[in-house]
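In the form predicted alone, a lone chain appears below as structure tokens.
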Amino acid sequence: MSSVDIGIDLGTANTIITIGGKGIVVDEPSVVAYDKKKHQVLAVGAEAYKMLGRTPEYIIAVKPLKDGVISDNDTAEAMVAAFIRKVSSSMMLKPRIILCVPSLITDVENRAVIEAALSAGARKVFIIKEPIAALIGAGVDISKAKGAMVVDIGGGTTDIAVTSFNGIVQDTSIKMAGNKLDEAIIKYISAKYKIIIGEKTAEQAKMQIANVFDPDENKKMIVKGRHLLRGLPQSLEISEVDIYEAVIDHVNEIIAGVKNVLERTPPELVGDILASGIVLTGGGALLNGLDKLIQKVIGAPCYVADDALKCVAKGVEAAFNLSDELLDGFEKISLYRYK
């Protein structure tokens, strides 16, 4: 892979970058910090995230994706262009560039971004859809006449897919992710306990307590927010089972996109999910239990991918190696369209 290619893992909660040789070397909050009285972008990343509710009238800090798709095609653009400038200022030849976009992504969100990375100075301009790419990151073989599925769990949507000689099957995207969860947490401790917490709390609850397979009522943590009568401060215990009524519901709506894709899957490459499993991708995949509860229900094995996390972004660096051989999912942006 030359050392001018440049991957960009487009997503809702963080923006990942990788640069060939190099690996991941931007990992960042996908927002953006922009003053309209210059008209220009002060910050993204983190840098942008620190300004969420803290700037004055004319400076606005924006996350342009919202559950999975672009919700402002201009901080979008503008986020991009200023990532890969960030990345490739040093670069004598002009990038390559391969841009992971979502499942639900619209012909205008797709120029958009191809633009920035235009704008931005790229050579070439590839598009790879986010379930091939988590396949390829997590090491799955997709070139074979092989069923392999995938579930890649966001910050905005689930990707549920089924691929076979390196092709999409079928596939499925539903806005049903991590930040639902950390919603449904807030809402659920603020009905039942009467205590709101923030999206932070919520997550970290999420991350540390959360069994969505077989709760604890004895594992336990403290989390701090306002009551909602009194609008005081106060600290409250909540328990696995907390969690579990909170979260239970939006799971199963995942799990309802995995049958939903199975049902439309031909018998043959069911066959071999079930020999070879279900893989499990992105944050939403580290919720504990999540890989059982599928496996019971669904009746497949079912794993979590190795540093799940990164599967997407590391995907997106690989591609490069199989731009001849990806017959779905991954497209080669004819330039001349966008000029």
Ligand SMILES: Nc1ncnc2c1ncn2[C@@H]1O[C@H](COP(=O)(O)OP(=O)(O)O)[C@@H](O)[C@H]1O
Second form
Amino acid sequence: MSSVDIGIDLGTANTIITIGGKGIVVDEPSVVAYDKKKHQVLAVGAEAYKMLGRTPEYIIAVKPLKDGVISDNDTAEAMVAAFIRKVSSSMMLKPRIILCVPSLITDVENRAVIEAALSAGARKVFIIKEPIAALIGAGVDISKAKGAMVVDIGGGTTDIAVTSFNGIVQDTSIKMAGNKLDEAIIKYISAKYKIIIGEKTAEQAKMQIANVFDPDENKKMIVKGRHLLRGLPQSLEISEVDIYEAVIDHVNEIIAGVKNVLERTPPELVGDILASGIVLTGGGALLNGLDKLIQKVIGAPCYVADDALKCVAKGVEAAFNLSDELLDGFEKISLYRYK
Ligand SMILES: Nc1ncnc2c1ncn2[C@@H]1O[C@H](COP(=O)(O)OP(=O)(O)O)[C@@H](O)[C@H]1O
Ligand SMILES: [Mg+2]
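For the form predicted together with the named molecule instead of the form predicted alone, what are the coordinates?
Everything in the complex follows now, all chains and molecules, and the chain you saw is the first one.
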């Protein structure tokens, strides 16, 4: 038997779990399927994802953190508990758990997921702030008295922060991220071409032919949807320009958030950021052309971190070795406070 460290990046779109020494053991959608009659969790992650929109009345398959706010404490708590059960074995001593949760969640919601970790047998539960984890995972040394800036774009929320000396100096969290871009693409295609496409199709188009910097009308793809008036299936060719027009206002909102945080940042730290650059993490960082657009509008270098989707999870895992150094990004939750 050995002591175990479990790291959980509880994202609005994806949950990534690491185990000390083993690395990533779970990387699955943040979805839970729950039987309301039996009060039982039927499935979590990829298995539950397949059930979305396909369940009978007494079963619910939901994304409890969809917009960065837990709409239902019970399902969020059940999902966390089920994920932890999935990775723990009877051989494990009570684990230490570090949780990284969306920064927009309320204290009550936060407590619900901490409860889930505690009832799963955790010896200690820590909470780490998302931007701190993202920067550590991106390989940025945040321990110096030097400004660093991260923009973590997930499914439901974008977290923007400036850090120095292991702490957050300025930050904001906005409900503008990947999901809203997908919705905007659906709306745009429906208004312009009178064709309704599904969420997954919209997301695929965003991944394949987005270009928010210099869109090319000759770069195209074919999508399938249903004609708004005739109701029948129909294929349609769309271009980078379509996706650009669909998402650009939303993307500009994210950039306005970056500007806003920079405006509140002390000049010395702004100087550091101008030298070292703005780091983009999370799945939304992969939006084609976003780094170039931010660089142009803000006037500071900007780059996408390696393995952007996994930065937070990697940072959470690394944090077990840094727990003495980190200040306000890392809060120890005492057991007695919650039991
Ligand atoms: N290549 C890509 N281009 C644009 N968006 C992407 C790409 N890959 C993933 N995404 C988006 O990233 C989001 C998920 O990112 P993630 O960091 O896992 O979110 P969260 O931390 O909220 O769970 C989704 O909205 C997804 O559509
Ligand atoms: Mg995330």
